[in-house]
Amino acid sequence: MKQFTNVNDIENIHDLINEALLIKRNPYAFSELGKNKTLGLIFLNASLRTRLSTQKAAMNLGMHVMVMNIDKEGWALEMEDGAIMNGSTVEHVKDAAAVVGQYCDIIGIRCFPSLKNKEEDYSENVLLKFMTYCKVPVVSLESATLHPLQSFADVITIKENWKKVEKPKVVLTWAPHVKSLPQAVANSFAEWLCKVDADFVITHPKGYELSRKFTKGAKIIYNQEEALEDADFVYVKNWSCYTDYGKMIPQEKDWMLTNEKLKITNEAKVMHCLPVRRNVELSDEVLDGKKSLVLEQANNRLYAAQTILKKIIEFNFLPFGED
């Protein structure tokens, strides 16, 4: 693997899965694989998942970490090219992700989007921009549009949690939020289901469509009840809207997941990414109840991490990219 921006990187999604699992029975295995190699996660946004689950991952190979949200710790970042820095920027991104590639064997970047201009957001302008000058591979922390190691972190779960023959039935569902969201979570999430042998639904108001790019093989449909019915697994997450971009549009009907929704499904276990506005996106009852697997998710996520940086060193840094 040369670097992991999104799904696409990888090759084959259920011998990964498969890999991340046996590194979560051994998670030392490899603690010399990252020797003398440096990995220097950038933060541009606050994180609290991503940022320990990545670290420790790095310092289970043996590798160094270097940490930095540049938001708050840097300069403030030019991203034009041609531009004339004659205002409040201080430092271009071509130099300043050219010399963290000086220092770093890998790194990590983690980008939110504007949500005021799609195409700029959708263009993915600041984690291609680090791409392009740094001359190391790159991890995906989160961008503007995909989130993919939250995804393999998804994947894996279900993967541990579905012991049957036949495909579970996945139901991605939009639920309420106090502001606006990126669609990053729930692009990536449906990005990766339509690749498993899943029976994919994603359900949400008329208006929160995503764009077709991730959800091409997903059923859409708009009566929560409806998709919910018969559901093996229930994602909940809210997400701003892709068409009329980055806006809210108020809701009559109660998106919020509670027990009572949940009598209908297949005895459905819940995940939500975290951070999770509680009794808004999802009730108490439900997070802290027998069905919720938020924090295997988020145990997974060290695991996911784990499995990528030690694919992404097996390719770049051995001989041959033999392992």
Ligand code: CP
Contents of the next structure:
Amino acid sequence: MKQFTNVNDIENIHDLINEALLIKRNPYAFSELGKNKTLGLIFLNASLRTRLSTQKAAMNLGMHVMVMNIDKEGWALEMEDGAIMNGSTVEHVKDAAAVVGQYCDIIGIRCFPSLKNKEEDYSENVLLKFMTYCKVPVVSLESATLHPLQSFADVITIKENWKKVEKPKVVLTWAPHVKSLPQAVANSFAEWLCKVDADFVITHPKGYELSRKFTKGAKIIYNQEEALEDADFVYVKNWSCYTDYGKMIPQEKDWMLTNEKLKITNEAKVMHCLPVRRNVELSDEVLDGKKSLVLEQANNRLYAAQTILKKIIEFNFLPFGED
Ligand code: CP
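Having displayed the form predicted on its own, please output the structure of the form predicted in complex with ligand CP.
Okay, now the whole complex, with that chain kicking things off.
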């Protein structure tokens, strides 16, 4: 694998999930693979899981890791090509990315959307500029539109928790929130679920339609109760409007997932990427209940990241790089 920014960087999703499960059984089997290789983790936004799981994944492969919260600790970055930098920005991404690329063999970058300018966010301006100028393989730690490491951990978790032959019914349900959030987790989950064997349904209030680029193949049902019927997995997530970009629409009913709503499902397991606003998106009783997979998902972030780093090292740095 040359780099990892979306599901299309993967050759075979089922093989990749199986490889992650093997790594989970024996996490130190490749502890020499990343020897003398350095992973740089660059954060333009906050993180707990992504930062720590990717750091630990690199350590399990014997890599060195450097982390920088560039939004707080670095110079204010200019993203515009040809900008006359006589304002508040101090360093151009062209220079910053090129410098970081000289210190690191692989770079992970987290860059959230502005939620103000759809065209700019959906062009993945920041991620692509970093990739262009750093000249080393890049791993997305969540970009403006996608969160592929999260989705990989999610499909690993579904695979581990589904032992039947028939396809599971997986429902992605919109949930309320107190502020506008990116569409990245939902876009990415949709993109990955459309590529695995699942009966995949998305439910949300009208106006919260995601980009069809990512949801092609999914069934969209606006009635949450109808969508939840017979579900085997329910993935809960808030996102702001894609069409009326970055906005929140007042809701006529409560979309928070409760134990009462779970009665409609086929004893569904419940997923959320975390961090979660308790008793806003999901009730305490669901999050702390037996059906909750949220900690398993967070744990699988480690094995998802480790599998991706292993594949990137094998492709880019081994003599006959193979994927
Ligand atoms: N799920 C997730 O990406 O968590 P962090 O934002 O804490 O990394």
